[in-house]
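Single chain ahead, written as structure tokens, the form predicted on its own.
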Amino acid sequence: MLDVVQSGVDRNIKTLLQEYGEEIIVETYVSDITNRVELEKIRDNLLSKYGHIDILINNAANNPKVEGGSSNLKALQFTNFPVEIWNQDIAVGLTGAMLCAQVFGGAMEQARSGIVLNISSDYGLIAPDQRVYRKAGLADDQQMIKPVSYSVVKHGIIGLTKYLAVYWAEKGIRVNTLCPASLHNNQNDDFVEKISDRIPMHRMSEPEEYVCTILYMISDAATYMTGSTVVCDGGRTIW
């Protein structure tokens, strides 16, 4: 698993050097988040290199996605969802956000310095609409579903940021959360279709469509801004 991991950051390094060159420095690290020690690592070498450590994002999940045949995404009912994929949801998409919130975040507070950005989904405010994932033909029992593990997940880091942004809200440290949605990644005509059905403006979103909220989230431009949660979703859950 880790060398797919690897594989995709190597992916995006030499994608940002292209586009930006000697301008930036890129530094990675592939670990695992479930692992308090690893991460102690990673935050003891960045100090040691840089003296400080300014924003963590929390973004990792098992996301089960349509387009790339995740294992949580299968004819996986709830009535007969495996405990052992749960509790690997939950320990990478939770576990894992809170171990690096310790972690981390411990050194921004330290610092009294520091801003948190958890990385949650339209999922983490609405449960979702099984009905994008069915296939006609099928019976019941062999119909793709969202597994519950996600939905949880997403609605749990609401949570972790509601709880992070007032125990840090005199400690110099800003806590808030981005919900994206839909977005398009090569999934089939069929399920694009039906998602964006339920969305206002009828489309899915676009990577880059995120960059900039997130820019502002993480910026002295929301410096009064804390326990937030940024919606982008095209108004699907206003409907």
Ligand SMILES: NC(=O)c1ccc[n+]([C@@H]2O[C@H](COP(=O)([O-])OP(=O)(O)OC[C@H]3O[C@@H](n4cnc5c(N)ncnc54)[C@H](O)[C@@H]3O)[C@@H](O)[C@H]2O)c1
Second form
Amino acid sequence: MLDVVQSGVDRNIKTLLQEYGEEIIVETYVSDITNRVELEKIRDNLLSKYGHIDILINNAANNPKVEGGSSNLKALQFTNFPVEIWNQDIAVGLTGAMLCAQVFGGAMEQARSGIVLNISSDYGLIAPDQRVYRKAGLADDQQMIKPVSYSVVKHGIIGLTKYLAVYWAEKGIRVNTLCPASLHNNQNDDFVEKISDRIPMHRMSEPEEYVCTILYMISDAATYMTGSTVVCDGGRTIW
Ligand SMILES: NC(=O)c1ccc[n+]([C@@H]2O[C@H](COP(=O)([O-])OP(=O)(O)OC[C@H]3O[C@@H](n4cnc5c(N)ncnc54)[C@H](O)[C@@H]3O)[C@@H](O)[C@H]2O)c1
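Alright, leaving the form predicted on its own aside, put up the form predicted in complex with the ligand.
Below: every chain and molecule of the assembly, starting with the one above.
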């Protein structure tokens, strides 16, 4: 599993280095964010090399989706939703974010400076409309659904942000949430059409459309922003 993650990370680094050459330094660590000891090792390594940690972005989550992969959507209706999957999803999406905030935020607390950006979702604000995942001809209990754990994790991330924003407000650490939505990723036409019908801009988003918002939120242009939920969703949550 970690090999697969490492090869994905290596691919991204190659792209970055091709684009920016020697202008940037990229250093990566692959780790399970539910393991506090592993996170502490990374923190200690970073602190001994660079002396400070400026930004933490909590992005990892189990995100079952329409497009392929082993963790894609399953026909697990709420009343039979396995508690094992619930526990795994909460462990990555909430406990992992909390542990990263403890470990890396702890270093920021010492320095009285830092920024935490937590990634939620439009599903941190609204419930999934399960009709977009339905396939014609399948019985109700065979239909794919977005799991309850995803909603709870994404709503919980906003709660974690608000808690930490207040907790660290006078200690120089800003904590905010970004809610992205509906990334276009070669999903089938039927799904794209159904989801676009629920978005006022009537289209899915591209990854590039989040870059400037993220840069703003983690920069000194946003020094008075903390505890905020920034929504980039083509208008989906206003309908
Ligand atoms: N794709 C979308 O349409 C969409 C929409 C709204 C919000 N989001 C949010 O954006 C974030 C990224 O989504 P994505 O679509 O890129 O998901 P993804 O499934 O492609 O990526 C999730 C990442 O989390 C990592 N991860 C899982 N468990 C881990 C663990 N225990 N330790 C360390 N890393 C772990 C995985 O390796 C993977 O790289 C998620 O928080 C998701 O909820 C995505």
